[in-house]
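One chain is shown next in structure tokens, namely the form predicted alone.
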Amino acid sequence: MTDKSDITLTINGKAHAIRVEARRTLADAIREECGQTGTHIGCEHGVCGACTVLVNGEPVRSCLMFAQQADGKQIRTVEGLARGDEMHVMQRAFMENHGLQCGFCTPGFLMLAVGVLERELDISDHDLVDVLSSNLCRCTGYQNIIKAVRAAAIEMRQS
């Protein structure tokens, strides 16, 4: 099965026009088709959260949804969140808080807690824990990232 469908993915409000096979993931296509390569792919299997990209606002492993699925929605990839120079909130949060070492999970974790937070500002910490457990880091221990995402939080409710 070979065929390719023409489709639009839209990243980062740029369309990109390109062509896929039906079994092409997100991931792939985002990257390779794309040039997005801020998107990482980890586990293949939507366990670890490396791929974790927002689609219309929501957070999805993008190696668990074709391309094709994607077709028309908007894309939001790590690549999307700063301005220009000026890095996101979150970016700055992870920084400023030690939330990264080798930095492989970050952009899963950075649009996995824009994501929530841009839906529930005031999620409480027992729900940004559970939801920050659903990826995974080698590197962390996972407190820096919490706080650097409640940091962020605090900001995001400031502006």
Second form
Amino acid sequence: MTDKSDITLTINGKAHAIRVEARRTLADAIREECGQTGTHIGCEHGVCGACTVLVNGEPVRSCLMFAQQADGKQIRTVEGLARGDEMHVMQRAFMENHGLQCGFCTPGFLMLAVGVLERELDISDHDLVDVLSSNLCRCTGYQNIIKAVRAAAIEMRQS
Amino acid sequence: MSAPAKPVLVGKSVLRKEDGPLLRGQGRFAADINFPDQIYMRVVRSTYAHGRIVSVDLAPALAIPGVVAAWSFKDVADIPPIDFRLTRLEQLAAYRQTILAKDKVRYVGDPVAVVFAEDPYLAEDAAEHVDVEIEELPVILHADGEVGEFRDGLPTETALIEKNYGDVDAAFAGAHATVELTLSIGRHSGVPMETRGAIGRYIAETDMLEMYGAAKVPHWNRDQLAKMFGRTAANTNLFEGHVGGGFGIRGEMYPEDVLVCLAALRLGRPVKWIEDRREHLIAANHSRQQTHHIRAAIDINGNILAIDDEFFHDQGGYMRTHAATVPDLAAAMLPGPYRIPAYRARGHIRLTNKTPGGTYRAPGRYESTFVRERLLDAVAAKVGIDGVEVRRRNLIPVSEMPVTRALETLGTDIVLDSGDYAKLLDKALDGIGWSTLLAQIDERRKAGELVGAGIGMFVEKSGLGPFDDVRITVGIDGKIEVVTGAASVGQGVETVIAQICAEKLGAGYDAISVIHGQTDRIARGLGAFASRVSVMTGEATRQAALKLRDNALAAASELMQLPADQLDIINGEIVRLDGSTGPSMSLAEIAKALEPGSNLVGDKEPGLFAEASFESKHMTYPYGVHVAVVSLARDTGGVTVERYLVAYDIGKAINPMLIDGQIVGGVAQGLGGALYEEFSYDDRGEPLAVTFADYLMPTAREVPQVDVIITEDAPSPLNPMGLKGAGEGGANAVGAAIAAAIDDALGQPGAITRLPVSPQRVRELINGIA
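Alt. form predicted in complex with its partner chain, vs. the form predicted alone above:
What follows is the entire complex, opening with the chain shown before.
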């Protein structure tokens, strides 16, 4: 297992030149090689969505993508949402609506919601719940996550 | 000019202190912790549910470059099995789990060997090369079947829990009628989103053993690890970072925690272990699985004269840290909010060839509430009254409070401290619009729909003692640190403790930081379980904050030359109550004036701080009502939860937003156990739910809007703020309420006898197949 290749992962605008095996997942590479531990790994088989990041603007389960497949692509993670001290609308909405408890699934939900709303700002409430049902949370019972994302959507539409 | 109003924080839904780092991706979960030169552990697990270990050959793994070490049982034979934390019974000791399987494996997932390597992928590869030969043995998969042999003649029935009071036999002999049911609860568990993880580190220069990734009960685990390794608490420390959900199962001491620490000691390098999801689903504690045979003796009006329950608790392969806790709580809490003149419960704890069990949110109560509330509904059907009326007739009236149950659990006598159960039932029915709801259901049924409503009532327990310590210190920068022996599993401990401290001391909420789960910061602590933190740590915080306030005002009195009773502290500033003007002082300035060597300190201990301990022999007993409305799909048997309401009396709410969050989250988990989640096994004991594709947790689609009514009608008399806990009431009665609602929708009282209720079963019932 020494088939390592040189690749560049561009995470939140910053290029990381790394050397990884073909089998290394994007999630592991983001966390270990690039040190961005905000992206969490919950199941490693693409069901829970905790590891959701945006790759070229699309929500992707980074446990199901190999790092080499993301070579040269634009990756966004939870660390890139805030502008300095100022939180992203979505982060603030999660705080104000108590949309998190333990916070482990939260980065995945934030990236999923931001990715979807950036692509389809006028998504219906019904479709939004459908999208959010693709990630798992064990603490909140989802109601406050849905509230938070709807609140953020309203604010994003206004700005 | 009068002093500004003193801010009230207890009772306010302030935003959480925890959220900032978690939202920014700055959390420090177990997998986020790394040390230079660390190696990685991978566990080799049994693929057989029951078998004799013939041989474990580590050589093929050790031959792989980058593999540092590999162990089987003989390498760790000097380490004692993992001991019990709660509800110890001496006869259970023989059934404890060793950190690697000794001569037999007892469930699929049982740790047989471990491999340590330079890289986690490599460790996983190497584990596949450990050659384990196992001779398969017959399996026991039903706790209520014949008793088998654990080993050396020890029966698989490890203990019989017996709890009773009153003359049960006489009550049945004289009863108007009896009602008898057999009911089962399926095997499911907490399944936090963060899998388990532990990092062991040994610092030779100071002879210090450290474990990171601790949770729930760091101090107990520290003491146990020290004991197992022949060390002391003074040179063993555990550190809790962020914890990705607890729910009872995370943070208990497991074989893997011991193994990483042992490896750190022996190999001299930091050792990291992060569980994968498949491992989690077969190796971390399962819970809940019980079968009850329950009967009630009743009079002509449906008043219960006695309850007699015999149940079988499926503990899985070994007795773990909780020992008899879950069946003990099931038996002790089964009577619930009702007047039960005579009671007898016998709980058989049985080992089977499945993953071992422990507590899961509302342990024993999710189970016994399902059983008791099914029984109440059956009593109603027997005497021809409805589910509300049968409960009204049997509820303990507020005039009888407090009520001593003549039962004990968790080392405490059950004394229901306060409660107005009937009032809460009224509030719940009002909240859901019960009579309108029934009329709507009636209309929809006429139109051919299968729709129904059900109720579950319960008494919870919270605030388990016996103690909690808190130390509050004001720094010379004005920052206030509250050091506790509590733990956080994501429920908002920092927020509620800061709220209490800020209000009672008179400090700013933002100035306060709350330390938990760090064994090097406080000598003892009991951690986070049994909905205890808000009550125990909360009251200790209140006492320490008031002491600190006195200390600060005493110093301010000298410095400002005013009597202390003419001073107050508001937002961290000392203010004059008499309206006089003059230089004011901040808490920071007083802390500075009390620095070592200052005149003010004299021969006292320097610094602005206070400590308090709160001791409590009895638990507090919150209570609640769940109301569920479901509809059934005729073609698929699918159950849709249309509405859900929880009314819960918390005694005194510190932060209603967080209580609401606890309750709704608990409902979601309760729904999982009622409708979706089950650890099932094939007839060789092979687990069938090993991924999130087979273990079905509710998503945003399945969990309905939950209406929550938080009441404060029955403050606890056991602590001055009246606090009770909120962690478990959301989950407690979900199985009960959902089962009752499905019965009602089917028009078949008593149809649901088993959780989870599968669509297949609902479809059979719709089609009249018993």
